[in-house]
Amino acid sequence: MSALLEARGLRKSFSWRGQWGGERRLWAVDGVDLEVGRGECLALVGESGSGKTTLGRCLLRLLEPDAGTVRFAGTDLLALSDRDLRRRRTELQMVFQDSAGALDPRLRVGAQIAEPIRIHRLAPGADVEPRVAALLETVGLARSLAERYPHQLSGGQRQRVGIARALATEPRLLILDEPVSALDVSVRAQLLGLLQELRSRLQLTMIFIAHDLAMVEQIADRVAVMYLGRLIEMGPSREVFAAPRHPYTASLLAAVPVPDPKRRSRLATTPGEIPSPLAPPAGCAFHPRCTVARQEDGAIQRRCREQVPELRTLEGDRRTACHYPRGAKEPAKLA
């Protein structure tokens, strides 16, 4: 499968000024390499603050990265002028987590879906309204909702409007940032089914940002796990869920609720909380919480304390950034 999107060495930082003065850098994305194949769904997972949303926005140049490259269909997006990037916008779209905040409360739903069609001149004026109606039907909404305002819709309906607006430009790549996290379980299931149907029917490539691993397992072909701005594990979703290589991935899977109260997870959960990105630990950022790094006497492996692990190939399409990956039959090899 050829890659539609490739990122290499992507970095993004933010300046932070403390209460008592002094400026520090927060590295939200720190040296990320990834690729997304045509027609593939890649899930970005991790705890809040791991850098998933920042990475998604950098891939679309909604945020300007500090360093690295992003190539879409062979074109370096970071090298494009504002004018050329605007032309490319039709091919890359994003669905935001906060559906209420992403929609203008002063505009009717139909006008908001029509806006990208008019801006990019994708249809003659007389054809815009029928196109909006067709988009509403595509996402399972009645045409009459075009006359309503966002506050008159339910959360699930607003998120469908956000999807319809993103589809208005007929994109090739769709990035979805926690698109169902604020919805109840039944609505989540409906939207996941809709996304799977749209992906198949429209031949969409998707990056699905989420923290709900049970949901990710249903929709993603591959999974990329983030921790403090770095990718620490990647691989086919079935293989990652069946046998996680990184201790952090194993702990995320252990935290997934099991419907049977008599059944316990075979994986150990992780103690503590994610460290502050303003003061990340030296070496492997996960080592203060890692049970694998801790020796029998309680001391931390020196290699884990001092050396930052690189994302390495274990076997096939499995990659992990861990000095002591779980279940590895042989030492990790460089990718």
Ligand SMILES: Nc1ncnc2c1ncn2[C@@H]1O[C@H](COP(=O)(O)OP(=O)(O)O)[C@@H](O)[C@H]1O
Contents of the next structure:
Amino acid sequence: MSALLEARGLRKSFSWRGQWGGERRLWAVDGVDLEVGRGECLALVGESGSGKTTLGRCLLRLLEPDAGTVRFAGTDLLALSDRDLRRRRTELQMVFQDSAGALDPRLRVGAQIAEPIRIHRLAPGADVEPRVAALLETVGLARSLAERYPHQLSGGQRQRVGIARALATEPRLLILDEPVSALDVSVRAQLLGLLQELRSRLQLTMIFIAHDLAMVEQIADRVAVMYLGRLIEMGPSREVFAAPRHPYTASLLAAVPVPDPKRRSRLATTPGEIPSPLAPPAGCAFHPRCTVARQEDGAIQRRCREQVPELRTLEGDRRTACHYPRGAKEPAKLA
Amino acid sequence: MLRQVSFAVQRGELMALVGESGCGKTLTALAILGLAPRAANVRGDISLAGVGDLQALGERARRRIRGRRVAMIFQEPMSALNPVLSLGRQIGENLRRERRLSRREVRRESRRLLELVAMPDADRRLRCYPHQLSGGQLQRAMIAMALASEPELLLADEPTTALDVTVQAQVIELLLSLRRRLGLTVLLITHDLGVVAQSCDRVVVMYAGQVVEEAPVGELFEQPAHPYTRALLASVPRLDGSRSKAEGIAGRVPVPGDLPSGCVFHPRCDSVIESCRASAPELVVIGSGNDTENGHSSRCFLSKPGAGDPG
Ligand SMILES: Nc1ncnc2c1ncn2[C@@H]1O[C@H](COP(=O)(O)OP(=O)(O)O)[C@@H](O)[C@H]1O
Ligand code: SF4
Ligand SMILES: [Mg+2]
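Provide the structure of the form predicted together with the ligand, given the form predicted alone shown above.
What follows is the whole complex; the chain from before opens it.
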């Protein structure tokens, strides 16, 4: 599978003046390499604040990265002029995290879906309306919904409108930022079904962002797990779910409650919470919470405290950034 | 709003109230707070037809918590915490009001409560303001505040929905351990059947303001009787590849002012028969149980009423 999108060494920081003067800076994305094959669905998973949204926006150049490259279908996106970028924008679209916030409350649904068609002059005026109607049908909504305002829709319907709007430019790549996180399970399953159908029908390539592994198993071909701005595990989703190699991925999986009362297990295998990216831990950013790094006497492995683990290929298509990956016979060799 | 919701929570039990958003779960909890006669054994035949304003009910209900042995925690901890007071002040005020402790006792008890909810670095946290805490710590702080009145029943309204999974796991373990250590009775409102399966004893399934099924957790997952329960179960993703695809439920929960005729679930039901459109089924005991409180009951024409005899 040749890559449609490929990012290398992507970094993005945010900075502002601190309360007492002086600059404060955090690295929201801190050195990410990834590629997405044509027609593939890659899931980007991590807890809130891990940098998923920022990474997604950098990949589409909705945010300017501080460093790194992004190639889309052979083109270096970061080198494009504003004008050329705008022209290519139709091919890459994003569905935003907060569907209520992403839609304009004062505009009817139909007008919002028509907007990208008009901006990019994708259809003559008379064709816009039928096109909007067709898009609504594509996402499983009645044509009559074009006349409604966003607040008159349910959460699931609003997400579908967001998807219709993104599809209006006939993109090749769709980045969906937590499209189902805020929805009830019953609605979630339907929306996932729709996305799967669209994917094969329109031959879409997708990056699906989620904070919970349970949401992506059904749709993702591969998963990339993120922690404090870095990818810490990547691989085919079946393999990652069956045998996670990074301790953080393992704890994310253990925390998903199995819907079977006969199989109760310990859910909380990892203490603490994701630290602030303003003060990331030295060495492996996961080390303060990692149970693998903790030795019998309670001390933390020195390598984990001092040395940042690189994302390395273990075997086949599996990569992890850990000095002591699970299921490995011996610790990673020192570089 | 709520139409004849009735169920009983046994002392020391962890009972789940499940259903999609808009099914009346939160309203049920607020009704218990405001209207239930006595906590530990809440038996509500709570008819709430006249209650229009949720917000007003919330305020009044909150005032009524005092002196009743019921406390509630919410999805959004910030809604229960005061942003301009330190944690110590807020817990302290609750303690003085509820238990009339001296200054010294208040201080000791506040610390004990934070330790009880496994707040890291409890002493220092007493001086912290809500914005200085992480999401999981806020949730722990709110639970500590709820425990200040020594409640027998804790109503937990989607307490983990806004949290990350690893933190959700910690909060669920905390609720389980509080129940074990304090003999606390917990009514957990959630739409996550995974959480239910992993933590609860009994389950009440609500749809459009009604209880449609009630059962011990094992039985609910093994022999769901109501088509709505079955549809909810089919929507839950499974990570072990035991099912290829989660299904979802077409349509949406009806709004209170515009309920369908007959069985309220019939427009979305995949087993619908003629009588479902015409008349509304009763909640009946099914299977081997012999009373609605401990057994299995369902509100569906297709659920076979039990003889109350396991034989
Ligand atoms: N515009 C911004 N200014 C300052 N910090 C930001 C901005 N956007 C995001 N961040 C910070 O960057 C980090 C990553 O955020 P985000 O990409 O939203 O993560 P996620 O989507 O995984 O929750 C967080 O610590 C967040 O607070
Ligand atoms: S590198 Fe060390 S601290 Fe980091 S995940 Fe691996 S074992 Fe844990
Ligand atoms: Mg995000």
